[in-house]
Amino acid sequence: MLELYLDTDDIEQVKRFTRCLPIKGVTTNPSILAKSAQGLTHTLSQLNTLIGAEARFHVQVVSQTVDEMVNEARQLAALPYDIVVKIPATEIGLAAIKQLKAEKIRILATAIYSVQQGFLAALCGADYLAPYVNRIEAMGSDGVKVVADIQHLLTQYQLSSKLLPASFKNTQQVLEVLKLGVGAITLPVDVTAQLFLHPAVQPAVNQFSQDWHSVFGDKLSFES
């Protein structure tokens, strides 16, 4: 089954859509945790709280060197929630990662803008990799197309990493990357609003209920 994040630590609209879609967890990343200024601890006891126990949360490190991310990751994993640890796909990410899986730890290898950098981070063992699909995009390659090849390579080798794309823009990108079976995504929360919107739909609904009380004004289905 596909696993539905938000990406965002805006604990009002986690509130909003857990009440109206399955969602597993939320990924965050340095910067959206500067925006907001709460602090990790602040941040996944709230959402732990609102989602569940059930909560997934993907945290990245902030070190710079491969026994940095290490520790830094060791003391993640060892946080009381379902953790897993976002560390960047570059050299020294992937060095990282390699000693990290080593040890169990789940990680999700992220900032993704080229096809080798997601096989990669395959082959080191990253349990999620993170594509970031408009941010292709803006500098002019195909990030749907990024997706679909290391979904490939993926099968092709039969590499257990699940694909978690980010960074879109639109709905579109949104439907274009979920049609390759990926095993996972997350959205910010302007995209997953823009899923409920359609020019067609309140006027529907408008039509049904003033048909509706032009001929039982205000009784209920159940009552009529």
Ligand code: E4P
Second form
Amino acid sequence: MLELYLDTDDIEQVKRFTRCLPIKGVTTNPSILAKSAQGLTHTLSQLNTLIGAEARFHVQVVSQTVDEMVNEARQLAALPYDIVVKIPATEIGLAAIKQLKAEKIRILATAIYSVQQGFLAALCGADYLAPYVNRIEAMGSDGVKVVADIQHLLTQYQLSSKLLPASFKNTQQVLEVLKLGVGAITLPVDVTAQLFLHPAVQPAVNQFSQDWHSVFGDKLSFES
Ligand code: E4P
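Would you mind generating the form predicted in complex with this ligand now that we have the form predicted on its own?
First the chain shown before, then all remaining chains and molecules of the complex.
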């Protein structure tokens, strides 16, 4: 089963999409949290109430050194929620990931722009890998191919990391990544909303309604 996340800390938007989609949880990053300025404590508490006890949260460390990242990750993992700690897949980040996996703390390796980076994070035991599809494409490379190549290496080397592609600007990128069979994905709210859109849908629904009312008036289906 695909794990579907929203890449936002916007409570109203999470409420909106939790009503109509099987949302597993939320991914955040320091930029998202800084933009809303709500703070992690408030955000997690609100989102957990909203999504429910099964909600999973991917939360990124802001520390810059291995020791500080490890300490921050331990604190995040100790919070009373289902937390996966996000750590950038840099040289320093991978050192932290190695240590944290020895403590069985769940990790998402983030800021993945290359196949090599994703593969090394998987070798270090990261539970999730987040390649940045749109950011890679904005730099002139093929973001979907990066995801596909990481997936190929995971299979080839029997590594258990789950791909959780992130950074999307349009629904086609989302579709191409889903066709690969990734285990998880995180979507920005604007792209999530676009997934429902097709110019033919509302006219079709309106026509059904018009046809019905022209014959049965205000009766409901079971009343006819
Ligand atoms: C997720 O791990 C990333 O923080 C995020 O999806 C990046 O998305 P952006 O490229 O839209 O900022």
